[in-house]
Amino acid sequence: MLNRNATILSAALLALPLAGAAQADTSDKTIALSNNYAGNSWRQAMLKSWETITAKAVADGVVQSAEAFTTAENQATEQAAQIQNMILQGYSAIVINSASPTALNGAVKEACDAGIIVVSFDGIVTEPCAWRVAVDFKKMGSGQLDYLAQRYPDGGNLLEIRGLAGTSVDTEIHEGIAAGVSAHPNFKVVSEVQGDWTQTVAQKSVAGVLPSLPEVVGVVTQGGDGFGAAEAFKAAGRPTPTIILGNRDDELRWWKEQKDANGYETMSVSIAPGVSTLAFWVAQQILDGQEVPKDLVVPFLSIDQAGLEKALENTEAGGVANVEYSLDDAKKVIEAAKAGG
């Protein structure tokens, strides 16, 4: 793992006092994870982190159970039905990585009306009764343009690879990239393709548009798509532009190979898959009677040229650069939200 304190939680956040003592016993509480998609390494790492942290919490008697469920298809209707089934099973809290920011609101409201705590993360929901744990995805998008503007003061053409259509994450990162282009008008997005946060899909999509593209200086991405883009450029015999990466093991290893071979420079950024564990602890704290703001923001995980080797050392083969959160981390994030609000 990357060093949690140095990489994820700021010094200011670490200095905050922890939340107050427990107000209620949660050992009889049940928490379920509703996940809409597991088709890439980020989602697999997210589920693994959930299992690692919640298994210990159950063994320690913090909660009675913390099961994870993933829908077979990335369909909001299927996930809504899954949540309605969880309501019937009487879970104390439901943690959601949502297929849509709005399409699940009806099911989420049903859960709230049934007295169930709902915490969304990564793919958040907009229903007011739910809590939201997310990074500033718009900033994650605009930051890519800030980096490219430093590398290419004269600007240039960009290729944008989108994520999973219809999700809040895809929309917000895209809006951030658009804002970044507006702030750095020397850049122009000349093509936009769908990558679904997956290397194979991204590679096929990029390969499909490359024959018609002018020279591009950079590829702006959402994560899980950088290595696929690199492979597409290589297969087409075109020079490799600066591809923003998304913390996946295959991307980082490719970056290291290029860096060693020719000094290739880029950056890598994503939300840590372990954010699922933060959402778990947030749900537990709400069940514990703690006052928790509805919106919690955690920093994204960024890797620069100097930090590449250390990041690789701490990233599992086939996985994603990650951090898993403790109860104390969750308390500090909650206190930071209170202080900021």
The other form holds:
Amino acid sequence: MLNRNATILSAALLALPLAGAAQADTSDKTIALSNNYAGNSWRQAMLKSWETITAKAVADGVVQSAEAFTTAENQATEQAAQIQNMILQGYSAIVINSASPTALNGAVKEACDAGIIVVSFDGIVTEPCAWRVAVDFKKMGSGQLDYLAQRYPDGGNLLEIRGLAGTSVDTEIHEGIAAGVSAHPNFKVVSEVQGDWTQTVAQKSVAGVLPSLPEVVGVVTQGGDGFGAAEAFKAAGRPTPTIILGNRDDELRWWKEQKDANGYETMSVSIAPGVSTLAFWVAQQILDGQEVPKDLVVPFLSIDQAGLEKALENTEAGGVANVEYSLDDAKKVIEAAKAGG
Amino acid sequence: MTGALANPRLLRALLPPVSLILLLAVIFTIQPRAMSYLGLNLMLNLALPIALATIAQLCVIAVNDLDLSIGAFVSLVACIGATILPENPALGLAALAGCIAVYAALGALIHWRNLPAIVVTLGMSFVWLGAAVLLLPSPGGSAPAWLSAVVKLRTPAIPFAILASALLALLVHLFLMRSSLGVVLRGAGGNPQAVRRAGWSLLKTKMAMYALCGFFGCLSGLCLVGLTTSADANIALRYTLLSIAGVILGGGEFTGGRVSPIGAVIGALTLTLAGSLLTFLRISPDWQIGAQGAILILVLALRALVNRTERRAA
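What would the structure be for the form predicted together with its partner chain, rather than the form predicted alone?
Entire complex below, previous chain first.
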């Protein structure tokens, strides 16, 4: 026992100077968040997480400042100008949720040339000098099929709800779902509708195809569309299939109701808006002189049957289930990327 | 003689540069780092495509019309610049020439059928945007290296953006305000009856002004894609309103062929700098749109005052 305590103590002592060194190195650094849009619950939660985590980091002396800036309109040219202004203000690092994967490349290159660390997340940029905290949307799509395959070993028909047309996120999730279907060939997507990540749009689209739809065992989605689909099935008087949800508050509440009423089972998966805080820690680690691979992958936030109640507690009304990341989480992600790459 | 202050015409011409200088002074006080070659370059290099789009808009406003499609058009040109132009320069240039021809045809259509320009150009904005999405369904492409080299040129002493803006303002001013052809073109907006009676074709002048708008729109798109290095179908949608605001800020009027190219370029620079100022002031994003609007209203209120003195003098 004593021996064990001593080990813990010495480990703590060993860790202390290390942590101290890490703090000393970045305590005079400034980090700015350049965000292109704040008009939905996900983005609001993202900004709030940023504020919570960075306020603490600033108070602890980890960094000198970490301000968030959002462009007034969701336009790439405006965000490019914003980044150029940030270069002038002399930030040590800029964390970007980008309006476009490519249109900011000019401004990002200028920032890199000025010696500024650029970390993009969620809406990533393709400029090679920047770091990318990306989401494996393909896996988010194929993961839904893996879950359904385990629920329905015999397979069946599926309805797919797509996101906003022409966006890379929609294309990637769709490709992931297609890959999942070919990995589990006893499933078949019998219909595809446009949901635009919005419950009302999804409800209308699903209602439109329901009359001609054969029986489906599951609905694969992209988030923000599951509750609308459920409403459409209910209105048509059809049995509710297993609808994969997207962590939105209304979806989780609906799930809880169904679970209490008839033991309904499903899963919910999306990206936690707190990913902004992961990007913050990644930027801090780079400033600290750590070697960080350019491409990092964010873990999803998925909620299973058992974790529903806890997730609901932590989700604000009208919001999205969220987690905020710590420095250790960032280190883990960096390690994973090093191991993988 | 009551001095320059009482001369409304001079006052009107002075308002845009004075606003610009005031804005610059405030920015330099808040952020001294901006007062350098690099600083001015960073703040103003995205102003050049806006200035070009503003001049394009000015051509249409000069003939009493309004172009609601310029933002979408600049986006399309940017997409052409990032896809066709690097691979096949001849085809790319032909596509741009085709776009200008479409603009001229729009001018003809609007004149012939006496259609409201707002409706036609609003419709066209969807056509341009659709074409841009067809060309570049997801953001990407890359600008030809020569184009990026041109717009990122590091001129000695004075940043390229300022030199190019000054040159643009001067050339358009000489052409539109000082040449006899320019007078006729503006006359189509100021007094169409007189221009027609003098034997000029209103159709041709309108087509010429729309074609010029297309031409400057092309320059704007190419300049933009050179700066960003790759394109996005939605890249410049904001330019529609910015360009109109720039023309009006610069002392132009919606009707009467009353425009000022130098003022318009300065107006575009002012609008760009207003954005920088708000970032430097660390104004919360929730207030930024409002603050941007407040700056606009402030300048336009001054303009209204000038207009009143002008009327009183007349």
